[in-house]
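Quick heads-up: it's one chain on its own, the form predicted alone, in structure tokens.
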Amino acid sequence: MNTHASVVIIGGGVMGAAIAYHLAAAGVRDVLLLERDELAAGSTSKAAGGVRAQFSDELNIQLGARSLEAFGRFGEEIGHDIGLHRVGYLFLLSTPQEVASFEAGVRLQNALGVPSRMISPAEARRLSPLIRTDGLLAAAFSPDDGHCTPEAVVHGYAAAARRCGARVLRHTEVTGIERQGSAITGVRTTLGPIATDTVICAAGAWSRAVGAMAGVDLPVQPLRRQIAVTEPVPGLPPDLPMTIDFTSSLYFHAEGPGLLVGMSDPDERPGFATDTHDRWIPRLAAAMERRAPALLDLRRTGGWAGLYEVTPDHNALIGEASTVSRFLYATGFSGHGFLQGPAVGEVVRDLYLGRVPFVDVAPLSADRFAADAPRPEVNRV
């Protein structure tokens, strides 16, 4: 093993792989990506795969839209099929407050070039015929959104990064970060020490521990989220959008011949547990009965649990530490990290190179909490 790297990236999910690719493609020599397990083995492989630009926060809209462009050209640029389905995202809205919030969001999205629009309950049912419109006031839809295969994105980026000269080491855990004063001098790993003056944390739900190794507080908590997969659904529309009942957070999209179904669990407590359980099923069934009763007749054929990386304001941490040289981070995406990976890879590349990124991510610095300047994202599931 080469015991030196110009930059060490910790975490082999979508963030780490995208950052490694963008750095190496920009000509940065000796980029090293470290993953303690297999690539995409953490949160990325457990994601629902949704990709969208429908957010309430201007930065998230821009990051989402930029990533949608990258997903659209992924096969041509990266040379990897990611199973992209541009079927749209459909948010179902049941209260006046939700409608007002999404109307404001659509205005902001449209101003930034996102073709989202408010639609009637009747049009929502035409798009997603499995839903019930009782009590539905309106919906928001954007045709550019959709879903794709998270693991394929990671492996595509990792392969492209290798072709550009980056190194990727799997089954290599970082056990410490060395410093002289405020300057990083290396990392300790299970394969031995690596000298470097730059570390980039893309460790997702495990980022707080990585930050602590460098003396940087990254306020990220892991939170289990579960997903179920159903048996085949006869007559499932090929263009069924990712459908979200915003009040309950119930969502579903096509997964092969069946459906992928998920929902948040307000009783879930922070922690690293990723075993599955049935405690969420009664609440899931109640949400289905209210908004998509046809789902109740479907047999579950599989499912899994993964970890969200949640921050206090449910928004990302992107930036460079002000107290340590050089420690950069891209984490805490609170459920929308996969869909922003391509754009964040560009942003972190530019921060590393001292360039001005396409969007100013200074408001997403981890320092915002100490400054009492949270930046909440309302449009989350």
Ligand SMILES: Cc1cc2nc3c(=O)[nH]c(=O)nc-3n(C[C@H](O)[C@H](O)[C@H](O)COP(=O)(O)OP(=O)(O)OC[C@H]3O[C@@H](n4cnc5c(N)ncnc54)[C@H](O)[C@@H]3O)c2cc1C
The other form holds:
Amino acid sequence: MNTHASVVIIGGGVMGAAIAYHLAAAGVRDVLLLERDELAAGSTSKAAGGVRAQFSDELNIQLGARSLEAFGRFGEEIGHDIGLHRVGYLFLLSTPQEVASFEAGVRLQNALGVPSRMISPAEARRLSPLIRTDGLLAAAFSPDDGHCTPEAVVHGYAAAARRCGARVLRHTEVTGIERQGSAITGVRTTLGPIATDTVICAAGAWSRAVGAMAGVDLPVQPLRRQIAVTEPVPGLPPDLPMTIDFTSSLYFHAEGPGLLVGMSDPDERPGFATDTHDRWIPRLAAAMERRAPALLDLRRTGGWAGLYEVTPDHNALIGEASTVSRFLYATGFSGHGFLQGPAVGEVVRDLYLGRVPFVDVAPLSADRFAADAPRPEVNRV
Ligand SMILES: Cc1cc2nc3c(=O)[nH]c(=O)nc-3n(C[C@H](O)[C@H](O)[C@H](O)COP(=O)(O)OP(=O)(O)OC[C@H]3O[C@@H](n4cnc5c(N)ncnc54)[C@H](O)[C@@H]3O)c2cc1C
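Starting from the form predicted alone, produce the coordinates for the form predicted in complex with this ligand.
Next comes the full complex, and the chain you just saw is listed first.
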């Protein structure tokens, strides 16, 4: 094995794969991506696959919109089918506070070129016929959003990165980061040491441990989230939007002939467990009864659990460490990392190369918590 790399990327999820591709495609030589398991084995393959630009934070709108463009041309640019369904995201709103917050969000999104709009409960039901409109005040819809297959995106980027000269090693865990003073000199791995002066942490829910190897605090906590998949639903509209009852966080979208259904569980505590359990089902059933009772009749045929990688303000950590030279990070996406992968890949490439990225991510630095300058994202599921 070549025991030197110009840059070591830790983590083979959507972030690591997108970063590896963008670096290698920009001509960076000796790019090395290390994944301790299979590619996409972490949170990425557990995601619901939702892609959107409907956020409250200007940076997230821009990262989401840029990624939507990349997902749209993925087949052409990367040569891989990602099963993109541009069916839109529909947020159902039941309180005046939610409506006011989404109205402000839509204004900001429109100013940034995102074609989202507020719609009536009746129009929401025309778009998503399984819902009940009782108690609904309004909805927000953006037709450019949708969903696609997360692991296909990772495999596409990893294959494209390899074609551009990057090395991608699976089953290779990083166990330590070597430093001399503030400079990185290498990483220790289960395959042996690798000399490098640059490390990029894209280790998702496990980033805090990776940051600690370099002496950098990355405040990321793992939080289990579950998904259920249903039997086929006769007569499901082919363009059913990703539908989210914002008050309860119940969401669903078409998954093959059935539905993929998810919801947050306020009883879940931080931890790395990813086994499934049924403790969330009574709350899920209550939310369905209120907002989409037709879902109660559907048999559950499968499901899984995965980890959100959560930061204190539910927004990403993207930047370069201030205390360790050439330690970059892209993590803590708090439930919206899959959809930001393509854009963050570009941004991290530019940070690595010393170029000005298409959007200024300085407010997403991990240092914002010490500086008491959090950056909350409110439009989260
Ligand atoms: C149920 C669920 C639904 C979701 N739905 C959506 C959605 O609809 N839309 C959306 O945008 N996001 C969604 N997300 C969030 C999304 O999955 C994550 O934000 C995103 O996948 C993070 O990607 P990542 O590459 O940073 O992390 P990961 O995919 O977790 O990749 C990190 C990788 O690092 C590897 N690793 C860790 N430590 C080491 C080490 N020391 N050495 C080597 N490798 C290491 C891990 O094995 C892992 O494969 C969802 C998440 C869950 C759990």
